[in-house]
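In the block that follows, a single chain appears as structure tokens, in the form predicted alone.
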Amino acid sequence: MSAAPQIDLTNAETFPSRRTEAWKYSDMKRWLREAPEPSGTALVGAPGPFYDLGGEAIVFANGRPVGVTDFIASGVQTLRLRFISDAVGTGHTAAARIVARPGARLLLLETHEGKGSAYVAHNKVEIDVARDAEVTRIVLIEEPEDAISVTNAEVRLEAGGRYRQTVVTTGAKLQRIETQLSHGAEGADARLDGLYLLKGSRHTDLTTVVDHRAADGTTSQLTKGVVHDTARGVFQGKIIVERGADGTDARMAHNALIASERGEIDAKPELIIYADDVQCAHGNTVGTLDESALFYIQQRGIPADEARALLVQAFLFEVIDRIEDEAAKEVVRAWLTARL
């Protein structure tokens, strides 16, 4: 089911090319052609976004841990995952697992808190979703406009699980997040969402490869996207139904503005069926601000920028109101405004 090579940041052969089908969007070897060298420690700082949602914490700094990588889930627990990175032209790498038993109740609060300049990260992050469990992932990315990252999260969700994934980054000179998912099904759900609001020369690439290998499974995703300026974002989505996976619903959507002449946007949605009695859909859009509901907006006295950014938060907002935690959703709503 991988959509990418094992990548090891110290060994410049694993670096994947545009040559890589699953990479054509996002030539790592056009920015990385050297293995960088080992970043040095880093303070953790003040605390990151989700803190006042209390919960326990596991914190990489520059990829070293500060105390424990694994976590296992039983019962109604929060979970705070942070990457910290803060180095100058050095890489390093952090990997994490997470287990949630026989009807756990997990929110994963994840963020990925990018200080200095030009380095690259590769972070890795296993997720196992046992039967009756549910995790609820939610991925806050801000890291520099130099900097180089990698995030591939393998989710094993097994039968009758529940799986909610929610990633909303502002990207990086190049930046990659990929989710595999081995699908149990057999009434297990899953929810992939995406959101990426791009500025400058930023990239990122959302690609999630979706396995359904029983019957009657559920997935939803939706992911949206804005860029501004010479940005360019990047979504692959694929969805493959095995064999055997009858009564599979399986629904994907991409919808992407462009708020400039010179962004880029690259999608390919995917699905890939073997079984029969499915119902599964795709769909992609990309286009621009409606300029007459810019006109009507700048007509009651807003000014044209601000216009532009309500209209950007009301199309990003619904990826957001699909966050089923209340305070989660909050924390979401008022990191993204800032931003906008």
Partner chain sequence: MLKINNLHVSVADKPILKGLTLEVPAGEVHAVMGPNGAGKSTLGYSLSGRPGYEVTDGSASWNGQDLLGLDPAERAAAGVFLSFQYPMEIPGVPAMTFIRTALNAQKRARGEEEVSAPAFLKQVKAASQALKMDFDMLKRPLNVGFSGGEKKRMEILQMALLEPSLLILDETDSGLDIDALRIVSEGVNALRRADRSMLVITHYQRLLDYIKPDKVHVLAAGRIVASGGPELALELEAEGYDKFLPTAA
Contents of the next structure:
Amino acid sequence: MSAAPQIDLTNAETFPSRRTEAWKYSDMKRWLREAPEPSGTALVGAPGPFYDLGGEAIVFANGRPVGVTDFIASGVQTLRLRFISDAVGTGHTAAARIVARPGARLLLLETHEGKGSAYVAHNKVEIDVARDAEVTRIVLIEEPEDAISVTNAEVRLEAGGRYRQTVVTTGAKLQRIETQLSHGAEGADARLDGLYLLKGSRHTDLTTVVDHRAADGTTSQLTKGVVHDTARGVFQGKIIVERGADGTDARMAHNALIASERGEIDAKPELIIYADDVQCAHGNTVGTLDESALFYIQQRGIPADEARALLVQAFLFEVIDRIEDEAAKEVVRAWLTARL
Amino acid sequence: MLKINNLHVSVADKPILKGLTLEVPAGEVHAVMGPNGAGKSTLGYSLSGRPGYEVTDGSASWNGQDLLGLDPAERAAAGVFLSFQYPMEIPGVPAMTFIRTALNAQKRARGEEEVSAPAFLKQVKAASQALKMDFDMLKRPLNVGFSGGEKKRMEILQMALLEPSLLILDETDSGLDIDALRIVSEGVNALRRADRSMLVITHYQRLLDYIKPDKVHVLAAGRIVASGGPELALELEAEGYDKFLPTAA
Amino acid sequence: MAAVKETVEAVAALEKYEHGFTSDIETEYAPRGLNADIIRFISEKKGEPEWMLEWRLAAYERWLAMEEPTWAAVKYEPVDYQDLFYYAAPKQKEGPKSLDEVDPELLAVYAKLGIPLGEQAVLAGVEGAPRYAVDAVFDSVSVVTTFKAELAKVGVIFMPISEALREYPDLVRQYLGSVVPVSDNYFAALNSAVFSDGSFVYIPPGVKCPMELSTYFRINASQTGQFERTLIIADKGSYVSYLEGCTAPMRDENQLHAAVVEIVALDDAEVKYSTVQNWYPGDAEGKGGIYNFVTKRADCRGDRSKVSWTQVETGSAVTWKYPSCILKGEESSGEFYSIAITNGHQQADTGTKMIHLGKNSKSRIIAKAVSAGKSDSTYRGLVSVHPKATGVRNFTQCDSLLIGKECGSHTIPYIEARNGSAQLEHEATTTRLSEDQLFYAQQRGLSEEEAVALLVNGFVRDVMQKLPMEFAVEAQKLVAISLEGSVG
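Can you return the structure of this protein in the form predicted in complex with the partner chain rather than the form predicted alone?
Now the full complex is given, and it begins with the chain already shown.
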């Protein structure tokens, strides 16, 4: 079911091109013909956007762990997972592994903090959500406009496990944020949301593969994006319901706005269904800012630029409003508002 | 004073207003009545600057300030408020946030001090009570899922809070039942002031039972074809618009 | 509730595949296998101009260099292209000029299929009943085309493409391959090399074709591929509604059908193309049946041109088919209405492509898939908006209905927007047949199969209504028949 070939930054032959169906809209090979030189060391600078929320931390600086790489959560815990990149033209790989023990509640606050330029980052996260455990993963990504990054998360849900994910990104030169989630046992519940706000010639590709392998699982997905200038947003969502996964309820929506003449949106929402007792739906819209609404707002005295920003913000905030943790929600809201 | 002189407006290259001339002195309420397709809504949109409504000739000014050269937000800051026939739904923006953002944008444009959140809250509470609106509605996204009557009330509430000097009411009675019509009209009447003008655009005389106009104008085929006192509205109600329509040549 | 009654009666009265009979017609074959000589043989049989033979041979060269596509979600035994007959024709005098000259055995086949080949018979029908002209293609050749003379009076050309190549070579040459290029895909290249017949339609400027045109395809001969080619040209301001029907006998082997349909719509022209595809789907164990690998494409080159595809796909063992529209003209419009029903071991990978190149072009896609038994059904579609195409609108709705635990249903839409003014909307749902509704219908006295047929007909109703009336009745019966044995 893997949508990602095993990418190895030291071997250019493993870089997918658009000829690989799952990478149709994110041609890594085009931008990266040769394996990059390995990155040197980097300093852990500022404390990161989620510092005020406390908790434990796993930190990678140019792929090198600053301390531990694995975390086992029990009870109620907060973990900040920081991928720090500060490199010029070099590449690095980081891998973290997170386990939520039965009944644990983990708030996982992940940040990709990129500095420098033209680096290549490859991040891997494995998350196991045990029986009746809950993991909320919130990801904020800010990278230089000429960076290339691929993030792959593999999430496994046990019976009654709950998983909540919200990815918020401003893109890069080529950026792939991939989540592969499997409902391995019955009654698991997943929410996978995404938000992208792209300017200039940035690109991002939010790809999710959700595999319902057991009965009575639910999946709810909402991804929203806005592209400006010549930016390119990609959403690929695949929901698989395997034979015997009866009682599955899976819903996926992607709504995008092209706020410029030459922005681009590519979307591929897939349903692959082998069980009959299911409720599955996906919706996809691509549009532009509503001209009538824009006029209405301006008529009340709000200048055109502000009116546009207001509509964009309102459009995107719907994703953030789905975050249940109030403190984290406020951080994400402020983070996004500063980048509108 | 609102001064419109020989206004010509086209939509998608089709002439709609063809030389409309009209004056509304400060403090007066004028009704513009006319059959469907006469250009009534076009008049409201042209004065407020909706894109797509192209002024090909003529002029329009408010208190001596030319309106036609301003963008929609600038006109709003100059005091022009259009109450929409079909108010827009703005998902994701709570009504209260929206109104406060608009109020402060207008104040900034006029070089006035912005209103603080607590002061604004007080104003909103008072205004919503006067219009018998549930305060919780103001926390919901603007107009989303509101009934026709609720949307119209929300328009009047915005009018009360933004304190415009030129009020254009476009078919404000459409979609209102009799109780809602009374509440909305009372809201409008409460806003009558010596330095404020109102242009009430309506197809039916009904609304004018509640909002008494100083003058009534008949708009047909893109021009004002007759003007008179409130009795003109009653005459239209009884006899229809036929005698004002251009006869086939 | 006439429709219900129709359906119920149809279920009761008909066999699983009523068109599965074979006919003992004396047939002339080309030697088995494919090489340049076979292509020369076909071309010579048709008395084609030299350029046509060269065109075919060039296509054959391209085909040899291509690989059979594997991206569709279908699995099938590989076709041995050297083990097929590429030409099979019922023996008869070359090019019958009237019905009297057609072999009565052949006429009997079409009568059995319910296809009216006699003009009188149609005329003698119910008063006010719509008439339609028929081009009947039997294996590799067209056996008869009705109403030709009457159509010619208004300038409409409707004839076998082999005949058009002789009578209107310039017109054919101008448009053939201009919508589906020879090298478009593996099956289109093969078709270009070996196609033996099909229909040619030309509607002159400003003419509204006075009757429905239709082609009825029948594969009869064993181990024979059918490669028909249809070319429809709607000149400025013209209108035509075109119907296509297909059947084949029950045979244990798989048979290949690789057709190409090209439509050209000039300024203000409108073409409605309807298909009821009922090729033999194979038996209950998945043995036999038609491989239906078809390329259908419309080029809306004219401003305000409009092409509408409607298809009811109930037959074939494997279907690979994406009727598409290239929306080049300003304000041009493309529509795709589809019902795909799979049962038994059938596999269908079907959908459409709407390529928006022209300003203010519009498209609308409604696809309904019903999967039952051990079948697999995939909707695969593309809506793409070119950077220069402003004001584009698309609405897509894909609904899938699952009946039983062993079938599969998949939805794979691609959406590519490269212009900021595009408004694209896509909705898809997958559900199973509601047990509550089934019970409700049964409680009112319908058998389980009748209830299923009733509910499925309700599910596909939006699309059914897009079919011309005389096809809709047939299609509705087909829905019921193709779902037989899907429950219980």
